[in-house]
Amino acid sequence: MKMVVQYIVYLGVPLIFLAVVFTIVAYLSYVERKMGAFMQIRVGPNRAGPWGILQPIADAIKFLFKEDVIVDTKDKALYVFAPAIIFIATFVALAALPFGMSFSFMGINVEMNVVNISVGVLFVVAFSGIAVYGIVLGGWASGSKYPLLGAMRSAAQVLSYEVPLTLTIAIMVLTYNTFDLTKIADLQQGTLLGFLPRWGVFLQPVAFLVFIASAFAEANRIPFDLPEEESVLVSGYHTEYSSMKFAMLFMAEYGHMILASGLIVLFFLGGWHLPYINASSIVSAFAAIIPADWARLVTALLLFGVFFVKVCAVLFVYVWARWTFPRFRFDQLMSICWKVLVPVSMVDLVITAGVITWLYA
């Protein structure tokens, strides 16, 4: 019967990370144009199913038979292989994400995440910086200047604002003094000052500001969509690509915001806890009434339950700032990169090693 268990606890986790994390993809569209057209007083998809809600379904099988064109182009392998280096990258990265409480289950210990590694915010901030390869080879091998430019201007912001991100994630290292995503989000469980919950966003608020923006600009969101800028370069890097590279390119788009999403939980926003509860007294509040391996399981369960508000909450702000905020000019985005974040983030970096180095002489 353990060994069962095991087998389903094994098997059961990456399958639930699965298809979470793809329905969220899915429904992000149809959240997204939803959302536009109530603030540009329009209705928005409402064929598919009852108020549209089965429109993703029917997008997805069309790109799952629209004809594939592919471009007469030298790079016909690079143009192929680009759209999946975006996406296998991009999830890759979401598989180290932890997504809740790890517990003890009929004595099988069971870790909410695909990758239960002790080094995850390295893991993550390796896997997600390789996608920018996979825009540039796609960029270039395309044959055509739109594509090109795209790839182009992807490449010099994703290099830019990799550095205030990176700067602010070695920032929440050093506040936590660990580089396990899951010991970060259960060291801002308590108070902090008595009355403030022990969140990231409390304990380092200008790194909060600097790792939103930079995170915008990750995943080439309005107002630093500049990569895709309709208007001038038609789509950008994925102007040439259709039917389901178009489709890998789209969820890896979407997937690079839940990752994002993810990570301000994990270090701001206390990933799966609630504010003033610790698990463990939750975890004897349910063992009161229910054996001790189900109240475990039931508390996994809810606090899971937190951490995908949380994270559907700042994705909310994602799609919300895109009907919101006019698109940056490309010198602004570098000037806002380089004469801002960058100095702030440095700033910030050389004050909290400085406290850390002060309170632990």
Contents of the next structure:
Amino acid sequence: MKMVVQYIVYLGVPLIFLAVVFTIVAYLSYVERKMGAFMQIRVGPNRAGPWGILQPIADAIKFLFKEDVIVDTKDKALYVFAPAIIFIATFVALAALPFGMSFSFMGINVEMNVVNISVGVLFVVAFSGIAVYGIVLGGWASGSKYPLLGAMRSAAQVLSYEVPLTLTIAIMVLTYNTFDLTKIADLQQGTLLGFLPRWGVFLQPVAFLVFIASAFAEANRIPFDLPEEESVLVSGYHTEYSSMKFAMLFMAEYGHMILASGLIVLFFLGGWHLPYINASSIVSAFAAIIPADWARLVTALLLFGVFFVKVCAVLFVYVWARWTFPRFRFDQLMSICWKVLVPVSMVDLVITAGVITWLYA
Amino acid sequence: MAIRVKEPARGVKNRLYVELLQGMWFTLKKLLGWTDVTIEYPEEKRVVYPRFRGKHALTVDDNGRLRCLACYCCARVCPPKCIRIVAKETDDPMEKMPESYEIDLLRCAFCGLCVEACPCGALIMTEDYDFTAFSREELVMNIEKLRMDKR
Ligand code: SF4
Ligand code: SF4
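Coords for the form predicted together with the partner chain, given the form predicted alone:
First the chain shown before, then all remaining chains and molecules of the complex.
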């Protein structure tokens, strides 16, 4: 019996996570449109349901029933597989994100992650890097000039920004001395110098800024959305895609945003931990009034809520920035990466490595 | 070869990217303001300004007869040539009247020249601007559709 329940839990938690992710993806598009509307003194979607709240569902239905136009090119296989590559790569990378405190409830292990990978950091970096293949192949196989230009820009941009991104990740890995995202989050409990929460953003503020900038570029967001610049490239690499293929690209893009936000929260904003309060002290506080098993459950749910709120806050910043900033010119984009972010993160890496060697010596 | 334009000197504010934060603050204020200037079109309509040039109408005189004399002034002046008139004789040997009078609103530019050209105020323009149809034919106006009895 216990085995069965254990397996149901193993299966159920990832499914719930998937449902949460897809809901965020759907409603992120709604929030994005609505927020943009408010910032521009408009009303935004307001026809489907009260305040347009059913708009994502209407969109989904529309995507499902739209004609699937397949471009008549020589590379049909690539054309069809490209969205799948992007989609799969993004969502597989999301699987490595832990999203809460693992706990045991009446002898059953509840792991708050889809897969527990001890080198989660590398896994995420590897798979989010694969997505660019999909973009390049899709842009190439579309057989028209705008997707190709978008794909070329994307290749250049994503490959360039992967350098500072990976360097900052290396900095954080050095700082926490582990590749395990769960451990990284757990190491951010407690305080720094007595008054700051021990979050990555206070340990490594420079790395934080570099990471945010590169994460924006990785997710093709304004001000780094050159690959899909509407006013110049129609919509870049997904110009020729329609129906569910477009929806997959679209979802992958938002999935990438969630991934980046999750990483920002895990590396820099304390993961699922509240500032100043340790998870174990929450458990013992609850244990004073309810049984220990339930105390762990309530704490885990609470901490999952904290993680959710933090991720949403970072997503809010993404959307907020999108409706605020104009986009860069391509040479500016490249010079920001290679002349600012890469040197800064390299110097930061060297300093961090030096300090850590000095501390451990 | 690109022409290099010298960039203006950057101040302290610019170097510290304070302006980025100012921009973010501005959009946040707008977001929290929750106002909008949208006219929710099918339910709400924009108030048109005086002398707005909307769909045409043919006026009638006190006896309920069309004022139009079928003089073809409007048809002649119309730039896209979208007015088609067939004249017929009346009891009065001095006067004609239109047997059919058609304005193709799909070609009309709503320039108002026809109204200006009309010697007897028979053709006017109304403030009606939302007319839609499912076929092209429905948007070719004839006497029945244009006739405006009350004025
Ligand atoms: S408004 Fe201009 S275009 Fe239209 S019918 Fe009159 S003259 Fe012709
Ligand atoms: S100009 Fe006036 S009177 Fe002459 S045909 Fe046109 S509408 Fe009739």
